[in-house]
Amino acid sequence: MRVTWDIFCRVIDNFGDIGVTWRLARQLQQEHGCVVRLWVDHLAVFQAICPAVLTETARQEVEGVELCWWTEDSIVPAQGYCADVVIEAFACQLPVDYIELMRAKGTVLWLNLEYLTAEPWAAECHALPSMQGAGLQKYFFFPGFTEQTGGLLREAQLLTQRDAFLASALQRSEFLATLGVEHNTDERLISLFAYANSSLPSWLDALSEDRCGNHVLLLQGPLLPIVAQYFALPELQMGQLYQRGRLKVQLVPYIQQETFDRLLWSCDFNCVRGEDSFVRAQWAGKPFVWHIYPQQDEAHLDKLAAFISIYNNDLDDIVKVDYEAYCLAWNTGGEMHSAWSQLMTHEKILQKHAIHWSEQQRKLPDLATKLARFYQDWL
């Protein structure tokens, strides 16, 4: 009998939370043969990355996964059953009536899927149980970068598809054409997807004065007014090229999740944010900078430092220092001109290292596989 899974997601950080849970739901269904329901509270945000989603439909099926609109009164009428495995994504707190269904069923694996972190304590807390008031145990599952954690999301054919794409100049040019992008191969192609960032103008200045041309593909988000102001414009127009010195900036349409990887594969350097695009940038095997989600008391900087310390591990000391300086400046509103110029003196080393890192992570089991194994061991 096929194992049933319910995944609950509240859309908090725009596309990040739904991006992770949607990838996980599809992989559990397609690669592990599970019956999956994905409960989401904001279908309109979901639709932006997956146009097949209907925003006013309470229950629907997309790519073999049942999608449920999570509202205050949507749980009890939902066929009156809970799944064998219940994932509370990012501590979103399950509805009380659903917990009652879990208690009535008795044998239910309850998992809190935590945010990704490289901090050492995550390995110590991974897969630990906690008794809940309902008399049920909840296990805390931490994605991560080591064997002692829950792994990273990675579909079985992802890196094979990546390698085939990178080997074909035609696939790259055809994909970029779908975005209205004509790329001069003498220019560095950069994707830009970040939170509001006071460092952006100084970085754009650095690109405009760079030794080679830079073509920036700007994704939808809070950076649009900052870039428009940089070019002294009221707003940016889709597809139009804005140029200053060696810099070109082009606003591109919303990228569906299934094509986001190809954007990262197409670029020479990727600026990503949050969690979902952060992981996909690592699988792209291209140099990148991570704009981490800001937290109170700058707790996010500890998380950033923890990742950099393991990502930098195989780099020479000078490259480590320059990469860390660049990442820190990007995340703290620092001056980017010298940080970028210094980083690009190591560009070829960073390119090789990005592939090396993805190959090292490829050796570890992926998140969906670890979750499926955890359930089998739990039984």
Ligand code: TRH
Given for the second form:
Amino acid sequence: MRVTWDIFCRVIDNFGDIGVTWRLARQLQQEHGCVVRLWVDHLAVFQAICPAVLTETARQEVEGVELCWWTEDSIVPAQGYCADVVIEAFACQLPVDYIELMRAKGTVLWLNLEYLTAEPWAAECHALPSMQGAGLQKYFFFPGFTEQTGGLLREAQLLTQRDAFLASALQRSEFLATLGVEHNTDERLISLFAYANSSLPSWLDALSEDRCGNHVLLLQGPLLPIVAQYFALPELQMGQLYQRGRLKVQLVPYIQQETFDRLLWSCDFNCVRGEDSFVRAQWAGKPFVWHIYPQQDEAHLDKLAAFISIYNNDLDDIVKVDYEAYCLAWNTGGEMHSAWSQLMTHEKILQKHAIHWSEQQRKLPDLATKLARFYQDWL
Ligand code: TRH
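Could you drop in the structure for the form predicted in complex with 2'-deoxy-thymidine-beta-L-rhamnose? We only have the form predicted alone so far.
To see the whole picture, the full complex is given below, headed by that same chain.
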């Protein structure tokens, strides 16, 4: 009998929650033979990264995963059953009726999938149960970068596909052409995906005065007005190249999540954010900067520091200092000029390190495998 999984996702304000749960749902279905339903409250957001999703259809199947629309107080559909494993992603609340189904069924593994953090407490709390009002245990599952945590999302073929792509200049130029990008290989190609960021103008200045040319691919998001203002324009046009000194900026359309990795693989440096693109940038094996999701009381800066300290671990002190300074400046509205020029003195080392990091991380089991094993052990 195939194990059934229900994954509940609430889209808070961005793509990360659906981005993570959609990858997980597909992987459980394709690589672990599970029957998966993904419950999503905002189909329109989902559609932006997966155009096959129909926004007006409450139940549909995409790539072998059943997609169901829900709200926290929606009742369970008539043919409702409760899965063997239930994941509430990022502490979204399950509908009361659904919890009732779980209680009636009895043998259900209930998991809360937490946000990714490199902070040491995640390993301490990983897989701990907590008794809920319904008399059911809920386990807290923490993705992470060490054996003691739940791992990172990584499809079985991901790095093989990456390596084949990187070995083929043709695949790369064909992919970039689908975005309307013609890349001159003498120039550094940079992807830019971040939250509104007051450091951006000073970084664009640094790029425009750089020793080599920089071609920036700007992804959809809140940076568009900042870049438009930088070029003294009311708005940016798709496909146009905006130039200043050694800097070119080009706006690119929404990319299907399925091909998002190819963008990161194609670039020499990636600016990523949130959770999902942050992890994909690490699998890309390219130098990157992380714009972390800002939290109240600056709690995100501890999370950022925890990641930098493990990512930096094998680097020489001087590179560590410069990488940290650059990441901090990007996340705190700091001045980017000297941070960037210092960082780029270590560009080759950072390139090797990015590959090394992805090789280290691939030795650990991935998140879907860890979840599937957790269920088998729990039974
Ligand atoms: O969209 P995000 O900012 O998501 C965030 C984080 O998950 C954060 O932790 C959470 O608290 C907050 O949402 C609510 O960034 P993230 O996580 O990188 O997700 C972006 C997803 O969108 C990722 O799967 C890649 C995808 N994407 C595309 O597929 N195509 C695109 O063109 C773009 C711009 C994004």
